[in-house]
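One chain is shown next in structure tokens, namely the form predicted on its own.
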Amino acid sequence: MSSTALADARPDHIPEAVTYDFDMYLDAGLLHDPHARVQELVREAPPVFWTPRNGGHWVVTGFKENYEASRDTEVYSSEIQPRAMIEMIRPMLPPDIGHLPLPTPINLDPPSHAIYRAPLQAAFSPRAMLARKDEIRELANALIDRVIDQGHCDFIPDIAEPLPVQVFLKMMGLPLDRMAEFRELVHEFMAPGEPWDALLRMRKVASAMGSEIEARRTEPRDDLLSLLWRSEIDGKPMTTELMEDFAVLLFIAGLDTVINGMGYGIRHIAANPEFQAELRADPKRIVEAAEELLRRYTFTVPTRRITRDVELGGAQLKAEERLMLFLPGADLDPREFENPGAFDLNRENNVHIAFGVGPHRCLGSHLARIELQVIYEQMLARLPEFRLDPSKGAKFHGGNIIAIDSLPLRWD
């Protein structure tokens, strides 16, 4: 966008000094080498800046600014589409659309957030997730067995995608034979669009799970859908509408996020043979390596709605504007991490916020850590030295997840 067009698109209350042209979906740098572009963004743009792209919104790349906004839920609300707003949009939607689900509890602010999150706390506790470690390892080995003799694979569709997706489908009680259909729904959900597009996509996701949700009402099993049906929210029994709200969140989070963590981690290991050899020689270091990989290649970008005029990082933000918590930038902020672009297995300060911070810190972080550690362990234990395929490059896409779609690997 030219400087003239940028000035024309900028609201009067936003000065040029905090304006930067950045498209979180289609930025060319994000699609070529995402975290190199993130480093460039941190260097060039203010820690809080406004971009005219995608309807105009704020982007927060600074660590302390992300930390502040993530914890102040009164000013930076997770209710991106409050029910009142949805009712305003409803006339634009098909008249027979029925309940419009919202991802719960991530779309709620305290104190309601804690009430609705409570039924899931035990299901995602460290002890509950640790109990799944053998199952995760067995599945990882089975996926590696499918490709080990061919000397190459595309790590994302062959291993990184089916592992956490199958684990999560089993947890939810959803059929594994619908995995491809469910993944396509996730890709559609994550694409850019208007507010009503998001509502229609959430309705589509809820409908895809409708028969399974209803079946668990009368025939419960040992899965999350059955657990939720047995739960009470603030003393009230579960409803079909609320089940759809919960299911939409769990579906989207469980079927997409950790895939990218695996992809960026294996990409780094494959591109750095000395580091790969170090982990092979001392597998105990995989735990700390996984944390530094999460910091170095953070990939989630939560959205917030600003509830009142406020100052953040020297910028003046107005009520009802949108703000993106650009966590990949926060974890590469040189004000917080010394030489942040370097991967340092001995880094002393590694309090990253890849899983977020505050009330909305990722509920599935314990599961994600186990899956990441297991896949690194098994890839290193089962395969000879693997490397990036020089004839095929990785593929990425932007959005609220800086995603890796393809990662061709080779080994001898």
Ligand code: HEM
Contents of the next structure:
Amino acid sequence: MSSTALADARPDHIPEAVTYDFDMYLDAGLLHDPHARVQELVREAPPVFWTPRNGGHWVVTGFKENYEASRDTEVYSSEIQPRAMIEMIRPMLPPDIGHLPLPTPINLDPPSHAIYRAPLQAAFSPRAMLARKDEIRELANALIDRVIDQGHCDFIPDIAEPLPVQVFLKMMGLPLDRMAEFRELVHEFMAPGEPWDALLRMRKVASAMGSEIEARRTEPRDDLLSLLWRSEIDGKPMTTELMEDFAVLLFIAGLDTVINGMGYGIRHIAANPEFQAELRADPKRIVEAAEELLRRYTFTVPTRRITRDVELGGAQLKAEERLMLFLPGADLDPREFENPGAFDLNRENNVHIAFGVGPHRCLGSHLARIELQVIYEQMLARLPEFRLDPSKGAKFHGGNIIAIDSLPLRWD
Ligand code: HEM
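Next, give the form predicted in complex with the ligand, keeping in mind that what was shown is the form predicted on its own.
Time for the whole complex; same chain goes first.
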């Protein structure tokens, strides 16, 4: 965007000093080498800046500023699609569309947020997740079996995507033979689109689980859908609508995220043969490596709605503006991490915010960590040295998740 166009697009209350032209969906650098571009962004733009792209919004790249905004839920609301707005969109949708599920509790603010988060808390405890480790390892191995002899694979569609989809199906109590259908739903969900596309896609995801949700109401099993049916919300029994809201959140939060975490982690390990050899020789270091990989390649960008005029990191924000918690920038902020671009397993401060911070901090972090550790462990244990395919580069796309779509690998 030219400097005149930038100035024209800028609202009066936003000074030039905090304006920076950044398209979180289509920025060329982000699509080429995402975290190199994130570092450039942190260097070039103020820690809180306004971009005219995508309707105009704030982007927070500073660590301290992300921390502050994530914890102040009164000013920075997670109700980015309030029910009232959805009702405005409804007339544009097919009349028989029914309940439009909203991912719950990620779309709620305190105090109701805690009431809706409670039923999921026990299901995602570190103990409950650890109990799944062997099963996750088996699934990972079966996927590696399918590519090991061919000497190459595209890590994203071949391994990073089917693994969390299978874990999700098992946890929810959905049949594994519906894997292809659910992978298709993930693809559709991840594609760019308008706000109402998101609503329609969430409806589709809920419908795909509809018959299983209903079946568990009367015939519970040992799975998450049955556990949710048994839960009471604020003393009231569960409803089909709320079951759909929870199911949609678990689908979005549990699939699209882990796929990318695995992708960036394996990309780094493949691109750094010495580090790969060190990890292979000392697999105990995988736990800390997984953590530093999450910091170095943080990839989620949660959205907030500003509820009243406020100052953040030197910028004046106004009520009803949108703000992106650009966590990838926060974890590469030199004011927080010494030499943040270095990959260093021995860094003194490794407390990253890849899983967010504040009341919405990721509920699935224990599961995600196990999935990441297991895939690094098994790729290193089963394959000889693997490297990036020099003839085919990785592919990325932007948005609220800086995603990796393709990662061709080779081994001898
Ligand atoms: C590497 C993988 C993952 C990353 C980087 C990640 C990141 C995040 C982040 C940054 C948030 C906070 C969003 C916000 O503040 O608005 C969040 C929330 C959440 N995540 Fe994850 N996540 C991952 C995997 C998972 C998995 C496997 C699950 C489980 C199915 C999960 C379930 C959730 C849920 C339920 C929330 C909402 C919590 C709430 O609103 O109280 N996540 N995640």
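Positions refer to the first chain, counted from 1. C-alpha atoms forming the largest set that superposes within 1.5 Å between two forms make up the rigid core. For clarity, every value in this text was computed on a predicted model and none was experimentally measured.
Core-superposed C-alpha of residue 204 shifting 2 Å or more between the two forms: Comparing the forms between the two forms, which are aligned on their rigid core, residue 204 does shift its C-alpha by 2 Å or more.
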